[in-house]
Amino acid sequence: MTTLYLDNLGVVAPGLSDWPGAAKVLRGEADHLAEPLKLTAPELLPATERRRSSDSTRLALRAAEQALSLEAAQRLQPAAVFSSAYGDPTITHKLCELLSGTPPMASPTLFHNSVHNAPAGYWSIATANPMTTTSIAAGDESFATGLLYAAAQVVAEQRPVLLISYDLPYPKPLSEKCEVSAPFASALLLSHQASAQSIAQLSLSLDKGPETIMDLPLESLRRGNPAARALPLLAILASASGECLLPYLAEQRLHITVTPCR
């Protein structure tokens, strides 16, 4: 079993625009009103990067800046793990359109944003953080894989790690083959020891059994976006304690136990 601590978090999705509001929805204190999400550029990005940033970068960094301010990022200098099943579907769609033309062409800006670690690059530029970043893709198990990797790094290196998990819908016609219902991103600031800022203790282990599901309509969001597999964990964090099983590899599950620090 691996034990670590959660110091802060953020969430961005339709009807869940920040953690305080999302926590009320997850506790059943407010209805989930899935209003369209406008992906504006995060404040932590310099002006030039704001103009160049793609939807995936905007989504990922909006969650990240909720969990960690620019000042805190520069002071703590955490390592970062970016977890996404699909990267930037809009960029993929646009590149496919351009490459299917005559002659086939590719925009340098689109290509620049198409690589899976583009949001990690923007994060490093925005925060002037020299610490390592890792970008992970593992299909529907991307969130659990990213959390395990981040936890291992926290324990092995005894340093804070920011986990950012995000995914967006594909445009047509790719959406017919790869269905993602709505944008979703979360960010967890993890550390190896408890502090005055710590919100909860997380204990992680591998287990078997049925994965934890949500009540509707949040279950539709959970099933409709790989990054939203984080919702059962966010739900028990909103309630301060509990257990959940998240989908991992094959028949394995990531078993998470949350206990409060405050």
Contents of the next structure:
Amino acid sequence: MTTLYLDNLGVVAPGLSDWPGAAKVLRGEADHLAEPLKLTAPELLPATERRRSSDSTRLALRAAEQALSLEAAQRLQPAAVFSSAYGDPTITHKLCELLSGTPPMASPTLFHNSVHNAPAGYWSIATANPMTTTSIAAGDESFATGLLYAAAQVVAEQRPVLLISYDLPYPKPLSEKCEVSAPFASALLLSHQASAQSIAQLSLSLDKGPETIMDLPLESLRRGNPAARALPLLAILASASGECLLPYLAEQRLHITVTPCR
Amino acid sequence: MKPLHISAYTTVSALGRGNAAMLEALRAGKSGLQPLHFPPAELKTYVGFVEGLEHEPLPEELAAFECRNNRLARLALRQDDFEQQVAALRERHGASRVAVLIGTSTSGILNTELAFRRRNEAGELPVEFDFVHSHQLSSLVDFVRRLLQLQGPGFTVSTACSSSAKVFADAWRLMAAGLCDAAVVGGVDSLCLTTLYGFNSLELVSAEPCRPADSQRNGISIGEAAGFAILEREPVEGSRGQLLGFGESSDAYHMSTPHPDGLGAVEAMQAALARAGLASSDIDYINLHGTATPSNDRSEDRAITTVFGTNTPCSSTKGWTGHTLGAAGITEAIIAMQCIEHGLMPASLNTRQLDPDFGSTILLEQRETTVNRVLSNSFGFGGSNCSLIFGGRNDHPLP
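Can you switch from the form predicted alone and show the form predicted together with its partner chain instead?
Let's see the whole complex now, leading with the same chain.
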């Protein structure tokens, strides 16, 4: 059993543009109106970087800036874990398109934005934060894997860690090989000790059993994007307490128990 | 920190298959770089190419994972009795208590690049192209977990050229938090158009074999490699050495250019020394990131002189292997281990005239001498820095 504290959070998806609004939808107090998401550049990014920022960086950082203001990021200097199954699908598409020419070509901006840790790089530049970041991938289990690793880092280092989980749809023709239905990102600011900011205590353990699912239409979103596998956790956070089982490696489940702190 | 014990390791690179081939090439000063012959790529450059992968198909039950990167991973796992060592590891700890953490920058992207060139008139990809099992970053860790029959925590780390250095830090954290008792860490990156043409578009690829720390250095030689190591809390019979410390940082400066004074590199090296409980004078040799780009080598030299002064022997081994990107961390970790086990400090291969602005002691001749501790640097795009400190099997750095 691993125990830690959630101090703040953010979420970005079609019809879920911030945490307070998403919490109402998740509690059933508002309908889920899944309008296409307009990925504007995060406020956090310096003006020079906004224009060049890729979809994945915009999505990840818009979730991150809900969980942590620039001021709080600079004061707390959390480490960061970015978890994504697919990275930036649009950049992969554009690069493979250019590379399929005769002769093959590439663009410098596309290439440096193509690395899986591009959102992490922009995050550290935007917040002038020298703390370590990492960028991981674990397929459909990327959210639970990222959460468990971030929890290990919180416990091992006794420092706050920001977990950002995100995935986006592929354009054609890759969408025929790998279907992601809609963009989804969440950000969880995790801490080893309870404080006045703490929203909830999270207890994590490995378990078996059927994974927790959502009611429609959110269930389509959950199934359609690896990062949206966070939804059952977000739902119990919205209702202050509860338990859920998220898909994890080797047919196991990540069992999460949420206890409110305020 | 309490050191982690390295029970076994293995490597495949342009220097050959297995640890002995690497050691022999290092001792002989024999570079693995050769002119690029990798159609449809047509760049005038040298690469660290792994020969013979076309003769190493994956076993039938794992055929869905077929790609150059996974072939390279499997080839390395079959060297140096590594699979047998993992079997013993499974016996000691149980499959579910052994983590698998593997770094890569591009996984099996070559399959997607080639599939795009074979789209039909309707723009559709070939039917047989399996994106999820080849290109997807987690393909690599999924493949290795299946091959080694391990079921502990597992993920792919992809932080560009620091990827397979950071897996050592991740393993330590997972063990410290009690989520596993041992880990197989590693890194695999293979030649692809994305990195060849991507680095070329940034004007960072040299037309000749790379010349780290040279006054005329003009870019990297890309290489491919795979390497793996077993990490455990306690030594076992035949343990090879120890991870004494690690340090990580972010430059928070620029996506593809290091901080000019190497501030992020300084923080990573100082953090590694602090975790190990060591002073800079306790390090006998530094294996540099040393990519042979003008900006990397200059900023790393400044960082080294800031932390170590000017006397600690340093060299880059990119002149042997090329820059193996997401596999650079593990490849150079294994070089560090070999230096300690065999009493070797490699020279900076291909360096003809040392950059006169450099302050650090770059080795222009190989040294055969006792090496107790090595610091190895890996820095990546996005300002992702990681420094590792290795010691011999009987080292006791902390009081």
